[in-house]
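Have a look below at one chain only, the form predicted alone, in structure tokens format.
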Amino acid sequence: MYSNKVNRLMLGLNNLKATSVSSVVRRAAAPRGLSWTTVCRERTQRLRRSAGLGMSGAHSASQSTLDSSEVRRFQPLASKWWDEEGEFAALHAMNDLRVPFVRDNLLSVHRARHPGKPLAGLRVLDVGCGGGLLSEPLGRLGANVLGIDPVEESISVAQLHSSHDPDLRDRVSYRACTLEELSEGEQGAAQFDAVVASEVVEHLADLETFAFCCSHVLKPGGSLFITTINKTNLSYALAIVVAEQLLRIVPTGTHNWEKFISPEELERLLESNGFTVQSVQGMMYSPLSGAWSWADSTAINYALHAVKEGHGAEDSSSHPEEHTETTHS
């Protein structure tokens, strides 16, 4: 199982520039008629026949952000979002990570200008958002927040449920749609500040669609956050064997380990799309406590921190990060 190694990505094209990249394509879509999702699809093809990589792997069956076998996985799960001891148990505790790690780097660059609302002004992207878990305390700290799933029934629930919280309804709202089709076109581009995908990249069918278009989205400088599952021996043990199929605590077939990225992987494929990677830093989860820790092995869980390449509102070069030391082991 363990002897088919993913092809690696974009060899030999981390100096192309995502945001010259998407506007020469775009100029070139015009003309033509294309939609967005086409021109990803295109580019993706175009890549890595250059690459020399042919149309196998776990990343290059559709050139779609969009599994539908994981849409379907998801769907039955979709009233559980919310239920703090059921299958998404693991997903709440996380929250006491992913949410500082996502809020600390911001402040790192842009300063807070609202006591106890320090990420206010601020647009985020939460990619495959489910039932808002992630969204809404980030709405909490002062952030515009829209949270996109293909799940409408999770987007159901997760509007639903920040609808009872008065300080999130002017602040975080939810659309059922791929990444793709939030993108699509000019309209599309350059809206926000940072794009948060937790937990959500080992789902997608296609990764270097992903990575071009959370480019697309961004602003100059703008951050992206990413956490996922190592591909290692390990992570297939615990995550899979361990995780799902002895002590349940998500649910079976919820994971592939095929699907499963090493950091090293996922960052030349951010730098070949125009992100630097500033920091990554690994998880670990305690099934004993329910808690979720930092880590200085990245073999099992990571977090990863990335800016678009280009000029923010403010330099980040004078607010050093909180994580800065880029760990691969």
The other form holds:
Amino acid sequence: MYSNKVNRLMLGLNNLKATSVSSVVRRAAAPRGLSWTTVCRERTQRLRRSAGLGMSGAHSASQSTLDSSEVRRFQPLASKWWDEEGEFAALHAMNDLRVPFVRDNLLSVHRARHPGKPLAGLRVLDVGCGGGLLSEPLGRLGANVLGIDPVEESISVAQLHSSHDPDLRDRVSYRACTLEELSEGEQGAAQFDAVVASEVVEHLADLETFAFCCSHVLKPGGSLFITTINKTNLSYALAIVVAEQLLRIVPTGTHNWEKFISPEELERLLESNGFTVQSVQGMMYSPLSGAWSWADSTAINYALHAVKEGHGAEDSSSHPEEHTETTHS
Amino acid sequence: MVGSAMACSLGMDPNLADKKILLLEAGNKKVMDNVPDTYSTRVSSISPGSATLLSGIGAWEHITKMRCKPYKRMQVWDGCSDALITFDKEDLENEMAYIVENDIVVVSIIRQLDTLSDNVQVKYRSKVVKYTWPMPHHAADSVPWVRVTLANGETLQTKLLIGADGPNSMVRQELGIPTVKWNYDQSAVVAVLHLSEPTENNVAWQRFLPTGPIAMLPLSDTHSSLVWSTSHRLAEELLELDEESFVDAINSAFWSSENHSELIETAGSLFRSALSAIMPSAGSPRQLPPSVAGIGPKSRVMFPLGMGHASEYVRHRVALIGDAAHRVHPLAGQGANLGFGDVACLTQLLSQAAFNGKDLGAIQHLLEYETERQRQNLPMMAAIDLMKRLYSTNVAPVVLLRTFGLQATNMLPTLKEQIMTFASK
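Okay, that was the form predicted alone. Show me the form predicted together with its partner chain next.
Every component of the complex follows; first up is the chain already shown.
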């Protein structure tokens, strides 16, 4: 029974991973008592049954956060990650907002001790890191970054790009795996000061598991940063019709409106997983200037900062940073 | 001067505290244990904006301790007519600008660099023989950074190369950046002057002769610096004159009215009375520049003048600053100030980029530097070039035009204030 479940968990991975699948199957089958992964899966099953339709109806019934169709969509784009004017230009531009967002919110909790490296000493997990677009700036600010992504080609690109910079070599590392795989076992728990999932939750199959795993790998009081797209008529009009089909800012088919989630829903989901949401900020992209800016409305894109309850909770309940700084547009 | 200021400015920025900065100097290290009694011939007019930058990097303190001369007023007048214009700060309280010898600026910056040896390294007597440029988004095995090969065989790799190598910049040429440039048919003769008698000497004097402007900039109560831009032939002649004749030439350039014609003189006084009828209290009294008695030793050098502007200041992982990006006529004393403006702007943008975790060589913030500085530099360069052309002739209509223009401007304090603000950045 357990091996079936493990198989389904691995379903979304690349075919090349066949050998590792079997090894994991073997591992899970060995008598180990109640491992965390089985607890996790049992919990999601129970939640799904008790919640009835609810919001989980919006997500596929698979056991993992992974959606295999998404993986297949990102594979051929792997070499394009670092072309600042190519398919991922908007993501490069988004760094102007999301890096300060992460940096300032972390600095409000952890005082910067090292001039020039404000995030020194902090361990950050970049979920769905792709080619490392966000991992590298965070690494340059001194953080110890682990970037994970299920698409192996993207991880290779990320590793190659960061290998050229001695500044990053020691601080930024990548692994081709899913969040669940990372959070398995004893060393999976409470390893990170911050988890960043930027432009990722709209590509996931199972948000409940995602939220649970994030909470598991975070230290108490650790921060979770999410940027994603709201599920509104406006976001359908702009993010799907205009961005993908008309202006081709984003490759067609990148997003599925069904998978978008509103900040209220996301907040509810996170709070039921032991998080306190500290701030939600709207973001807006201007195709004319190619730049992002903070917005009052969260109708299209938004950024969210949540903190895991725990010892560190007292410090992190201090006022979250106001993001009035405008980007270069 | 501008290159070492850049290195110092970057080295002192807290956001760049962990970056490794290397300054490559072609010459020897300039040391000055004691300020020499004699003045050096190459001087610069340092605007308040540049002084702020230099004080921010800790060099201004050294400069004021060594030697610098603030001046409070500037008088500019025409050689072909009586028109003149004076600039001064209200009530003569604050300095307009400072005259500092270039050597003193360099030495002060070097002294400051010596204290930054943790993150700034300087290699003297280093000559670059080759640059290898990076590909924008690189293939697997190409060079991702700029590679610099020195004459001694060393190769260096850098994320950002800043070219501050003067008007004939090798960096700019190797990049193939198209440059708008032309040579003025003028050379500047510079010298140190001994004044006939000590005076308060806090005025900068400039007279526009048809052959080119002659300027006397105060260095102390007894000494001034000469910058005489004139045709190549005249410049060579001036260098060959003996000291007495040279001094006579200078005095006559400032005092004589041989270029005046009756027509211009009558027209000039007519304009002046008309303008004073409209604005009776405006205008300022004409002052006479001090007369010169002798020149300093090891003095009298000439160098050619030209105009140059690089159409692009930046490329992927490269930025140009100072004379490498823009070269101007010395008539407005702005060359060094434009360079210091580049230093301040680029440092601020790089600091912000580092605080945002960006790769310092990324084109986005380099383009911002280019836009910002071109907005400042181009109007200034256009104005200087226009002035040079306007005053290079003694054809009557042009003289009348500029006479009237100068007199009118002299009577408009708000316009003068605008001009001074523009030049003080």
